[in-house]
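This document opens with one chain alone, in structure tokens, the form predicted on its own.
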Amino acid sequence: MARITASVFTSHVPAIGAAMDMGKTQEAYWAPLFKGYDFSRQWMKDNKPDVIFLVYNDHATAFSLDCIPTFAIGTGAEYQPADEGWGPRPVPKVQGHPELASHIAQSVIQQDFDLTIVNKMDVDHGLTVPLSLMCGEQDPKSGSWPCPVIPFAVNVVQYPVPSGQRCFNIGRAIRKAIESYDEDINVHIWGTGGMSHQLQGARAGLINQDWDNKFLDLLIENPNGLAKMPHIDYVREAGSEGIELVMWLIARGAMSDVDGPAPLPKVAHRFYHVPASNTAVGHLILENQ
């Protein structure tokens, strides 16, 4: 059967992608951030998955404000990098895994979660920046990402957005779906977005380092308790865009310790850095034991 062996959590700041695309990763401002992913890139080579299930939020690219699904799973064979106003990022197209994605959709919907099934869409920086951080620069013409990717888009842009508990529970449903897939494959589940940041208003530029690191502690040690945190705490403590962190609870809910006798996952890597643009960057790699 398929199995989830690890979860990856990372911010997906668009300026990180721009720094990579423009060759600025060794500049004084950016070098400390990218150094924090040196371990991760080697880890990806040593622990290459067969499929990545990547949780992210679309930034009004695939879904306009005319139609906003709460949870949308990509079931297509491939996805092109989106043009977000300054041309597509110079990265390879993303290969999908329609068979596993369709199986997950069937299973999760039968567990009473409503999913929007998307057979065709472009993917923006929310998905491509995490791939670049973990896999390094790729030639868009001759290169490719290490494995197929199943995009899972969550609405954290237009209220109402799903609760942390709802996200945690759907992560548990996704784990059951993957484990029931009748093929021996290794799956990673990634939660992306965050950490604390606010892009507008009187608190624009807000970063709360203490709260961010406490969130990381709880994500590792007490995800069931963390899932109960109300929206207002995210907004008050982490800024209006800090709500993206509920997506990390989907990936954490898919880990084996949540519903069984398994021990807490092993922390393979933990990294935190400020600032990247006007955002705090958090990163974790957890391995099932």
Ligand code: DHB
Contents of the next structure:
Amino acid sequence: MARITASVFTSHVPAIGAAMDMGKTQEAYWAPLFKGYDFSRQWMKDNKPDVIFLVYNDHATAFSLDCIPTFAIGTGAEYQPADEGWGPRPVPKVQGHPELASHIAQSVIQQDFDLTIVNKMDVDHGLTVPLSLMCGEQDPKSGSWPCPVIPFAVNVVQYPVPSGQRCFNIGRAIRKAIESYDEDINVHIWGTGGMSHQLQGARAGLINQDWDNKFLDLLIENPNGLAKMPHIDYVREAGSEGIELVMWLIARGAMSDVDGPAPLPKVAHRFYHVPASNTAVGHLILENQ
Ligand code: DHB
Ligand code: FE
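Having seen the form predicted on its own, please provide the structure of the form predicted in complex with the ligand.
Every component of the complex follows; first up is the chain already shown.
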């Protein structure tokens, strides 16, 4: 039986990818940020998953206003890094896991969640920057990411966006789906995006450190309560792009304690840093007990 052993949460700022791609990680501005991921890169080596189920949002790259899936699961064999205007990032293509992805699609749809099935798409910074942060620099030609990745794209760009509660519940369904896969593999589930940031309008530049840290506390200790927070509170408190944080509830909803009986997950690592580009960066690694 497949099992979820850990969840990883991290912001996905595009400038972090650019800093890595241009060799600027040791510059004064960036060094403290990357130091927060030293532990995580070693942890990835010590706790290598067989598959990563990676919850992220597409930024009008693979999907435009022509087609807006609320939840889209990648069932393809591979995904190319997207060209977001400066050419594709120099990172390896992403290998998918069509068998497990198809199984999850079947199970989650039969649990009454509507998923869009995507066999072909490019993946933008929302997916590649978390991989770079957690796995370090990779040679784009000879290198590869440590394991296959199942992309799970959530619409947090074009309203209406899904509620935190729906994201949490779909995470619970994803856990059931993974645990009913008949192969003995170790899966990590990642929730990405956030934390507080606003890229546009009168409040551009907004960062709310108190709120972000409270969010991290609640995500660890009281995810059921956190799931009830309405989407407007994310926007008001964490800025228009802070709504990306609802995706973290998908990964948290997939942890063992949620439908018990299991203790709260172990906090293997917690990191918070302000700012990176326009964004507050938050990062957690939670291990199932
Ligand atoms: C920034 C952050 C994001 O989440 C994003 O998708 C694009 C830009 C930023 O901080 O610059
Ligand atoms: Fe974003």
